[in-house]
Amino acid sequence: MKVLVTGATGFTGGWLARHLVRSGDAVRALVRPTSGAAADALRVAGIETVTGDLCAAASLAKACVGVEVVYHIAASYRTAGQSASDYREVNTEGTRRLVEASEAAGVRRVVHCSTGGVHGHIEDPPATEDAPLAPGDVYQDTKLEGEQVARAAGESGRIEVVVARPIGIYGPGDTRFLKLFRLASGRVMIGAGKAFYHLTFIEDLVEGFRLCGTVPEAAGRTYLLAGPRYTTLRELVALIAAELGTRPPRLRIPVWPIWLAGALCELVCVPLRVEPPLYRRRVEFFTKSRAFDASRARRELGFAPQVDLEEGLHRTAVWYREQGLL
């Protein structure tokens, strides 16, 4: 198929696009004009680029020309001093103007990007697709929003779409769970470690997303897309200080304080438009729960993980080693 993925130039959209273009696709991938190396990159890769924003509904009309699945990666995440007019023009807005100009060129199908934080705390897990949605800031919410835009325009059958919720994208090439790697090898511990967490492994996700894109039975529906198992903070980060070589953390200290020196730190430094040190929502990565059922993913678009959490920790800490992160 001809397929258009927006965000490719990220972690999650990059391997998207590369996936699709192995598993035989024609891949056209929305890029802004600064993206530079990574749009080259893709170039290199075999995948057809186009110069657009999801701020300029022009550039997307043109973007889905001829394009009969589109793969919604783009978002705007949390970026210090950003307001919330800034998240909503485009993980909202955005995302009507992408629907808007997919329905326009005769696009069949567009997989929607949403995320598994919409859920909030999970108080009773696994949650499933089903489970109360409280998302539990600006970025959830909008991209909350987001999903309720696509939906709403499949339920007006103009246009088939599947909204996809990933949870907890780790592996080669990203960067946010380095701080979970170090917190492994060092001394201490934020808080008890008995909230859960879910990972799954990047090319699992993507398989899931190709999946989404073009099971004829999943238009309309909402799939979470998990990795094979949770567990608590403190087993994960047992097993990834196993990986590592090292011993977990011994001393654990309060949850408070540092949640309170998180907020102290925005404070200061979001109106300076300063990247925080360290954010109350990092914080309460530790105390939140998030742990999925993703049967209905497995069941009716036969979605499997294929990479165990054992050794998808492993494939991540190889990259960071080889990158001198760890």
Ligand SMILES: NC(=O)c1ccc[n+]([C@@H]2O[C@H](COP(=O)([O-])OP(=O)(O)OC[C@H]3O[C@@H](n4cnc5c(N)ncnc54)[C@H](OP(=O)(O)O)[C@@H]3O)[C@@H](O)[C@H]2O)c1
The other form holds:
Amino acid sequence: MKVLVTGATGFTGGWLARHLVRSGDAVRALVRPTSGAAADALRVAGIETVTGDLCAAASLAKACVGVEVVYHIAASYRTAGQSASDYREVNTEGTRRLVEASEAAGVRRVVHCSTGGVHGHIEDPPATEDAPLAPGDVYQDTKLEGEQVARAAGESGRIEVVVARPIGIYGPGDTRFLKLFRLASGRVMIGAGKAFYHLTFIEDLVEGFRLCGTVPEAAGRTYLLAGPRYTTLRELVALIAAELGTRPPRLRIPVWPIWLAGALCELVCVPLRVEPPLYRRRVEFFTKSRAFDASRARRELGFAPQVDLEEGLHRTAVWYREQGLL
Ligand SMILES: NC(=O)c1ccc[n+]([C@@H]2O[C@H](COP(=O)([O-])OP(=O)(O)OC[C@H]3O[C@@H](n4cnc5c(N)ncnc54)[C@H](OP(=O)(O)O)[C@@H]3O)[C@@H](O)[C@H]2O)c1
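Hand over the structure of the form predicted together with this ligand; the form predicted alone is what we had up.
Shown next: the complete complex, the earlier chain at its head.
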């Protein structure tokens, strides 16, 4: 099957593109002109690359030619020094352009990568796909808009759309969770650690995406793709500390002064288009509960995560050490 993956120069899309190659698909990746070495690495892995941008409709039309399934993974996500309109241009309008280009090219199905973050803080854990939608920041707002745009196209009947909401993606290649590993081997914990956190190992997640792209009955459905279990942050930090052979931090500092510092950093940095050293979404990691029930994906897609939390943390720590990051 000929497939297109967006975001393949990033962490999740890169893993997915390679997983699909191993599964026998002919994979094309949309890469930005600035993607550099990551795009070279895709070509070495047997992935065709086409240059384009979610903000440039003509490039998406070219990328979709001859494609049967589009896996739309790209998003504006890791950077915080952006305005709301920057996020919207990529996560909402970029999705609209890609879905329109897919329809025009006769693509059969779009798998749209959203986020479990569209549910915001989970009041009543674990949340299913039907839990209230309560995005808590501009990234989550625009991810929700993106999935609404994609779903509306699916409802038109012109194209199949499957919405996947991944939860806390981690594993080799990701550096987002490095901060938590460093915190776990330090002395100070932020907050009480009572909030829930839910991780999904990258290998399990990309198989979940493949199932979203291939199971016929998935058309029109929305799936949470989450790992085998969730823990409190305190338990998670203790598991990481055990993996690193250290003691979990014993000092606890309150969250609110750090949250305030994050808000101030955003206030100063965002208008200057500078990446803030600290921002509220990062601090809210310590206060918002995220705990999910992925039984719909298990039942309907056969999604069956294989990597338990201890094993996933171990494999991630090994990679961090290999990279000299820990
Ligand atoms: N990581 C998590 O825990 C998590 C959890 C839930 C959902 N998600 C979702 O999962 C997806 C992947 O996340 P990730 O952590 O793997 O992200 P990532 O590593 O930051 O990768 C983002 C990708 O999007 C591409 N991109 C950004 N803007 C683009 C544009 N205008 N046109 C074309 N491509 C563009 C980037 O290309 P360049 O290489 O050129 O920058 C990169 O390939 C995102 O949709 C995110 O919202 C992530």
